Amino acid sequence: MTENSSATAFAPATVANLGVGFDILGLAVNGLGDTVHVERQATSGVIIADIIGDNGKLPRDPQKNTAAVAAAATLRLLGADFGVRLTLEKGLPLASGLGSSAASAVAAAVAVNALAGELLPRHELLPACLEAEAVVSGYHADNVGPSLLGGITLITGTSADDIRHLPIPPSLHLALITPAIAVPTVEARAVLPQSISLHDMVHQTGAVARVIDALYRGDIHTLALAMEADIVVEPARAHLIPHLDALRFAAKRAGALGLVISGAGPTLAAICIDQTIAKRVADAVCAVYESDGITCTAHVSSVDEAGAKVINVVA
């Protein structure tokens, strides 16, 4: 096993669900994410050396922190005879709907694998990432899948064979707006209905099919309409997002083709056809929040095709 002394990796944020595809669709976001640095240590296990950018909110217990859990799981997958000291740099807000916990887990898994000389192909790190994600939000891959592997993904299970890459329309741009409110994933899942009618099931599956069809045809307008067609999850969560109807109206008036809740929220993802429109949409949505005294941050982006990446390795 390669005797590298340290490694650093970055994992991108994600937009899960794409509106109508609850737990089965997700995409990786360019330019936003978490970074993990690991240093080899002779003793086994994982020590959290530092966490930067979380304002002291994340657990320092290695068994409760997704980066540390993923690092430990990756060491087991590798059969490693060493441990790591881990530093997590949070580039993502907590409980934001941008796959924050997943990005931490993915970055840690990729960094540990790089420390060992990248013995495992990227997709074989998925179980370690899922084990970590399960600590905070359940055993599902709609965030860790695209963060690890990049692109727009269809997720039909929890193995790498269950993750399929979908086409990325070249004109797809996103305006991501995150208000200064927290929506924990556990809370957002607790409000969801446990059963739906046959009518709603037919509508929902039809809308998912339209999303996938639109991606294959590169039809951004139909994609946005289909993403907004959720009649199951968004109605149950709408009360968690202040002024959702007004925000959607403002986004479309500024040029967005559609606006959906990113993951569990409260981040909103607006679908736009170019970067200039996306910037205008972000400003318009933030203005609605700020008129009610809610601060927000905005990011204009596109789909990250590559997913997590190794930034640096020191032998």
The other form holds:
2 protein chains.
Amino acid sequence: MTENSSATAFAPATVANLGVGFDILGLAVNGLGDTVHVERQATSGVIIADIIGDNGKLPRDPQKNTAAVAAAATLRLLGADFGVRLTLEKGLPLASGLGSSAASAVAAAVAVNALAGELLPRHELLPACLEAEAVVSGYHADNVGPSLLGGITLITGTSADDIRHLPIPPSLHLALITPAIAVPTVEARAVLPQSISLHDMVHQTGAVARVIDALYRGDIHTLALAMEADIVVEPARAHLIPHLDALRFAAKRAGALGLVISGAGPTLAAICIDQTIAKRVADAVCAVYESDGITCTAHVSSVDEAGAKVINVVA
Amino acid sequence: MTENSSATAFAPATVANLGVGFDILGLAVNGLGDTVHVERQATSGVIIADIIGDNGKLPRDPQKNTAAVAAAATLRLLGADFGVRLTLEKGLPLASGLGSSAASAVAAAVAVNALAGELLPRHELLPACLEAEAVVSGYHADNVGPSLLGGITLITGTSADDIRHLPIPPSLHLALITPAIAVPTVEARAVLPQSISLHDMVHQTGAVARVIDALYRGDIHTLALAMEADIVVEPARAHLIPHLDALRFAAKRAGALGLVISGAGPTLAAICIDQTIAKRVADAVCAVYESDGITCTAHVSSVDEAGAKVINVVA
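Would you mind giving the form predicted in complex with a further copy of the same chain, to go alongside the form predicted alone above?
Entire complex below, previous chain first.
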């Protein structure tokens, strides 16, 4: 095993669900994400050296921090005879619906694997990332899958074979708007209906089928319409996002083709055909929030095809 | 308006649902279907001159016969100042899960349109076919859509814009086995669950997404697996198809990649990679039925890309 002394990795934010694709679709976002730096230490286990950018909100206990859990799990997968000191630099707001915990976990797993000369192929890190994600939001791959592997992914299980890359329409741009309101994933899950009518199930399967078909045809107008055609999850969560109707209206008036809740929210993801429109949409949506005294941050982005990446390795 | 004196049209059988795609997916079957012959008459309205091959089971009342209802609706769409005498030749068994009523309706609509020199483009006949289908099994396009338009179709509504052609994997062959047992569509609908858990809905949307993805990639192994991954509709209907587990086992031992109930059954559709295997699968499934004293008919086929066609027109 190659034994480097330190490594740094970046893992992208993710938009899970893509509207109607609850728990089965997700995409990786260009440029936005978390960074983890690990230093080899002779003693086994994971020590959290520092966390930057979380305003002290994330647990420092390695058993409860997703980056540390993923690092420890990756060390186990590697059969490593060493441990790591880990520094997590949060580029993502917490509980924002952008896969913050997943990005931390993925960056940590990829960084630890880089210490060992990337001994494991990327997809073999998935179990370590899932183990970490389970600590905070359940054993789901809809954020860790695209963060680790990049692109737009269909996730129908928790093994790497259950994750499939879908085509990325070249003109797909995103405006991501995160208001300063808290929507914990646990609460966003609690409001979901426990049973769905057969009629609504048929509607949801049809809309998901249209999403996949539209991705293959590169038709982002139909893609946006189909993503928005969710009649099960969004209606249950809409009250957690103040002014959702007004925000959608403002986004579309500014040129967005559609707007959905990113993951469990509160971040909103608007589908746009170019960066200029996406910027205008982000400004328009933020203006609605700000008129209500809610501050917000916005990012204009596209799909990160590659997923997590090693930034630096020191031998 | 061109005014021909008689016309004959053929409309193919259809496999609705494709397993997990309940009410949203369907395909047209090569070579198997119903034929309708219409003769112009000066008086308006539709007269049923004859029905061949139904053993006297279909209604002769033009208000209740799908071919006659579709013919009358098409005459209205055309604004025709004439009527028709209609002869329906059933190539399909009734209530078999092969879209028998839809094929009759589509063949009638296409034949009447041919009398008028094909004045209406094919997709504009959809409302007439739906009106007829509504008389017997509800206002659904999952059989009339593929019968009229051909191919493998995604159906998310009742207008032509809601029907989309999906790619047809070149190696997709079908073994269609129809046992001599009756499963009326009404009964097959009555056994369906009225509510589904959120977990099961997520499973169904994921499996449908895999079906669409597999069609685009031409991967019929994954296609067959995903089609079979229905945990909502097939389990509710399985008791209407005697020996379903044994039949599936026999089909797979003979080389089928998967087996699903066609529409509301009792026809079974097995997915195979070539015609020789499909023939062997049909024989193996029929053998299971026949060992239980149930006679059955089988067809080996592929996807009909074109859908309904005009066979003959006399000016």
